[in-house]
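Presented as structure tokens, the chain that follows is alone, the form predicted on its own.
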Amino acid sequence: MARINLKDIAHSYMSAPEAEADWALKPLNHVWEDGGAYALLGPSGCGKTTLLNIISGLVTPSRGQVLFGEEDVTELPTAQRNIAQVFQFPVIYDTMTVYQNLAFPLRNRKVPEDRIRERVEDVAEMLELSDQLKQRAQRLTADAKQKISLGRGLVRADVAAILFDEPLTVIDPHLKWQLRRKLKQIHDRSGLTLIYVTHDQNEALTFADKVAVMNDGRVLQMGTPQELFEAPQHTFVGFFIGSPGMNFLPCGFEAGAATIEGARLPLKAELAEKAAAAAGELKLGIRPEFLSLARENGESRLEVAVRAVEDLGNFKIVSTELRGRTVKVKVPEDQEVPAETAFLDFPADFTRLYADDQLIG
């Protein structure tokens, strides 16, 4: 296992980058401790499998270094770097049984056979498959196949990382969270340095101790699923993350409140103060969840106009119009929601604001 630090990455596909829209992944700094699990998540082609790539040695950086531990592996091919990669499609042996599968890294490091009896029963117990070892890979299932090539990619105990390249997009959906369950445990059980890729943002923050959020090859924030939820340090994280995503009202600030279009917002003095020395375009954000539908005015309401509701068994999405603005609302299943007009509560604890789509409080 290794402490991973990449200094001042950055990669473009092309021979003679020059403008920044050239470049697949812009520069960054970014150390994965020893033993945690990460996730990296954002969009198709935001650079997320670049960045697992050039950890892995498939791709060689334009710029930077890659280090495990304080060895530079920069220019290391795979096979010296001492990392196991499972990716979205099962990497396995159809002709060989499950128990030839999951030896098959060890033989080829001259591992002793007892020894590799004992690694492999072991992964197997670990994955639910001690009871397949005898049958050949090819009549096995989609989700059997993907265990076994988790499977080898855990059979090796001195392995410095795990890289998962969205191991679980060809799985069925009810057997996914089987998966990422057995994924956790096994983390918890191994202590293994783990980085998952993903664009689905449940796998992501079901899985990972911290998740990097990546759009247009940047990571634009690195923290807990709490931290990514609560205070996301970008507007892209708070749209992307959550079901629904976050609110964004562009506003303007006067007198200590949020302005928005006439409408007034005030706000904590630390907060007005932060607005009031910003520049940039100014954003209010706030969560479907941390927002209230109320029938009264207050001083932290503003009125809106109830335009649809979506029951959803448990808990109901309400669309409301401000001042020209969509803003969604997550209440109680139970709660009565106003036919025509309601007034919408800003816990200040939870109103984040932002200048060019950057946190500022």
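Rigid core (definition): largest C-alpha set, two forms, superposition within 1.5 Å. Positions refer to the first chain, counted from 1. Everything numeric in this text was worked out from a predicted model, so none of it was measured. Compared with the form predicted in complex with adenosine-5'-diphosphate:
- With the core held fixed, the Cα of Ala142 is displaced between the two forms by 2 Å or more.
- Core-aligned CA deviation for Glu230 between the two forms: less than 2 Å.
- Once the cores line up, the CA of Leu129 ends up 2 angstroms or more apart between the two forms.
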Second form
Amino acid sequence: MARINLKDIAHSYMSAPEAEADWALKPLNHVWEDGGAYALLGPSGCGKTTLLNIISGLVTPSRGQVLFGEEDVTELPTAQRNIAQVFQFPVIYDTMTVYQNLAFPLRNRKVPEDRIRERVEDVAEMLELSDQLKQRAQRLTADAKQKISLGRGLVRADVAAILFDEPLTVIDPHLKWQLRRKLKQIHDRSGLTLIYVTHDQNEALTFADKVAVMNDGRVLQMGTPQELFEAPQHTFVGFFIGSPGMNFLPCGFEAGAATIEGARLPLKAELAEKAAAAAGELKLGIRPEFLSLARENGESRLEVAVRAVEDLGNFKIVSTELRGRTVKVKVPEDQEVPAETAFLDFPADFTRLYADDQLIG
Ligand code: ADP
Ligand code: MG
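Any chance you could show the form predicted in complex with adenosine-5'-diphosphate after that form predicted on its own?
Shown next: the complete complex, the earlier chain at its head.
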């Protein structure tokens, strides 16, 4: 096991990249600590698989180094990196039995047969495959085949890390939830470094202690679910995480207050100082969960028109209009929502400011 350090990595699939868009991964530095449960979260095409394949050695980066502990493995093939990888679709041997499939990575490394039996039975039990060990993989369902794939990733105890690339895509929703919890338990029990790629925020936030959010070839933020929720470093992170995502309002700054389409919202002194010093386009950011709706005006409140109320069982999402801008508010199910005019309350501790999409405070 080892700490994985990506040093000044960048990757282009083109032989002579020129424009920035030619780079699937823009220059990045990134460390995965030994034993962490990580998720790599971002929309399709943002570079998640490329980054994962650089760690496992399926892709050699155009620039930079991959370090496992102190060792530079940039030029080492996958087989010599001691990494297990599970892909989106099953990678198994159809003609082998479930047992033989699970034993394969161990037999390949000449692990003694009695030890193999122990590991295979252990993993099969975890994945509820014990009854199928003697069956040929061929006739099994897509779910079961993917479970074998997962098992093949989990069976070795000596790996530096296990990489999962959207491994639950083909699994049915109920089983998906179960397997995700299993993976979490496996992490807690084994202490192995796990990196889990997904485009689904729920999957990322329930599985990982730390989530790296990617967009457009960049890692925009690595943080705990709470950090990503409370202080997104980039507007994309605020928008991508949360349901609905964070509200962003283009704004100006004048005499200690943010100005939104002419409406003034006083900022706390510390934030006002940063706003005064900031260069670039300013946006005010606030999560729907942190806003509240009041019937009367006040110091940290702005007048809005209520446009729509969506009842979602335990809570309601209220769409309001602030001088032509939509702002969403999450309110408890039993709260009465004013029919027309209301006042949005912005709590100072959760009101954020962004300059050119980067958090300034
Ligand atoms: P993700 O896994 O987040 O969906 P990928 O890492 O697969 O993203 O892709 C990142 C970018 O690199 C995309 O624009 C994709 O089209 C491109 N890309 C991925 N694999 C290849 C490849 N083998 N050859 C050329 N371009 C690729
Ligand atoms: Mg991918």
